[in-house]
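Let's start with one chain on its own, the form predicted alone, as structure tokens.
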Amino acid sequence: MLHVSFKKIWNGFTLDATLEIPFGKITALFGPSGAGKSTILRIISGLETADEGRISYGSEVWFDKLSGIHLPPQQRPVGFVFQDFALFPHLTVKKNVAYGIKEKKHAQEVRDLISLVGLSGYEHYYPAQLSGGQKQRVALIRALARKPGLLLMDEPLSALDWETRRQLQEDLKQILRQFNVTTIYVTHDITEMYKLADYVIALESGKVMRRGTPEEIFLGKKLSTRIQISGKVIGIESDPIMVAVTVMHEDQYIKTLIDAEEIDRMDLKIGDDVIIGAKSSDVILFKTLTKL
């Protein structure tokens, strides 16, 4: 278990967080911009220092203000994937990935990692020659190459177009499960959070507001559905009484009829994230908001 408890104050903003991150799971830090999500990752990684508190990873203490302990980033078993890729522009794909590997004889390992994300044949390309999705795949395997105990991902897909994000979400889920690496994933996209996270910590204005599974956080106990599917609205066909809403979930298209007045109340638009719940013979559709 990763135990995190700290306080940081700057520019009148107070970040006061206590987190327990289970090993081997994907934990999402979810909340609006400015909630403190990225700062939490930077403090856990050692890139920033808290004003007070303690961070421990199993039996190893990374930070303890009272004891004067502050393990530098290079001594923490942490991989970090940034929103802007942070690749070395002067290094090829092969050399970017190899940078994270400590062992000298790593040629086969580099080839295997590059193959894992579908980039075989791109070993000698430079970052400027890659698409956004390809750059993020390289950033991911470079972080995993050092075999981190903890992987931190700061909105890694937010700069990509929707179709690329959708595909990378699927790939990410499989790769992270395969490596079984403890992951903290920052996002404000509810569809992404539902697809990837085992556990969610919801933040607002520097404080933890809720914790639990995605269903517990956003649906609560009032909705007892047998099926819950998250997706994005890609079509709305209306008449004065009923509206047909088409939702894309992964590679599947789901169409359901909703009362026209209910659609108006939700102010539903194409591109909105939604959750479809099937309860007995009834279909329930909720518009989901990125801000709690």
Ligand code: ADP
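What we label the rigid core is the largest C-alpha set whose atoms superpose within 1.5 Å from one form to the other. Numbering follows the first chain given and starts at 1. Note that the structure is predicted; figures quoted are calculated from it, not measured. First, how it differs from the form predicted together with the named molecule.
Once both forms are overlaid on the rigid core, the distance between the two CA positions of residue 234 between these two forms is 2 angstroms or more. Once the rigid core is used as the reference frame, the Cα position of residue 272 differs between these two forms by 2 Å or more.
In a rigid-core overlay of the protein, residue 260 has its C-alpha displaced by at least 2 Å between these two forms.
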Given for the second form:
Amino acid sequence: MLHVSFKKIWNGFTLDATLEIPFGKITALFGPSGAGKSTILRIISGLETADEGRISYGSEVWFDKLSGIHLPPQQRPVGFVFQDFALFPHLTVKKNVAYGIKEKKHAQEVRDLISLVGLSGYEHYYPAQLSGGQKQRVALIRALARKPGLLLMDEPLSALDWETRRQLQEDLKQILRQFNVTTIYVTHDITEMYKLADYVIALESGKVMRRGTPEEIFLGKKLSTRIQISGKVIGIESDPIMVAVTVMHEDQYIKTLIDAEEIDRMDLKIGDDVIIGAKSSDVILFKTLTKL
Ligand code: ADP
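How about the form predicted together with the named molecule, since we already have the form predicted alone?
Up next: the whole complex, starting with the chain shown before.
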């Protein structure tokens, strides 16, 4: 377990975090921009120093304000993957991945890693010749090649288009599981958190607000609904378990499946005004009391 407990104060902003990160799992730091997520990664990696607190990785102490311990970043077994890839532009894919690995015998390992992320044949390309998704694949295996005890990923997919992001989410999950590497994954994207994380720590304004599985955070009452569409019910088709409700929104029909008990509870009828709320895969329906 990685234990992190620290306080960092800037003018007008206090970051006060206690985190327990299980080994071998993907823990998401989830929250809006400015919550303090990137700063937590910088403090864990040693790039930034906390004002007080302690960081321990198993039996190793990386930082302890009281005993004056501050291990420099290069002595912490940490790999970093950033949003902007941070590849060496003057080095080929192969050399980027092999960078920092001294032994020649790792050549096969580097080839295997390149093949694992589907980049065989691109070994001699330079970063500028690759797409965003390919660059991030290189950044990932470059970090993994050094066999870090802890992998820190700071919004690694946010610079990519939707389709590439979706594909990489799938691949990332598989690769991180395969390496069984302890990962802290910073994201403000709820779908990404849900898809990738084993465990979630939700932050807001420098404080931990909630902890739990993605389901617990996702279905948590405090989480605001992501999409809201208002409309009028024009069709209700029931079967014993689910009810298909058709709602007219402006000039579009939206059909959604809702739990039959929910529909009974709210006594939904054709002509009712409703709001459809969607949190990614989870759709909920509210009956509106006033005319829209
Ligand atoms: P997130 O990654 O969740 O978007 P950050 O960790 O980047 O959040 O920033 C959290 C807060 O800390 C922000 O309000 C930011 O302005 C502040 N902050 C970060 N680094 C510094 C710094 N070096 N000096 C002063 N304030 C900082």
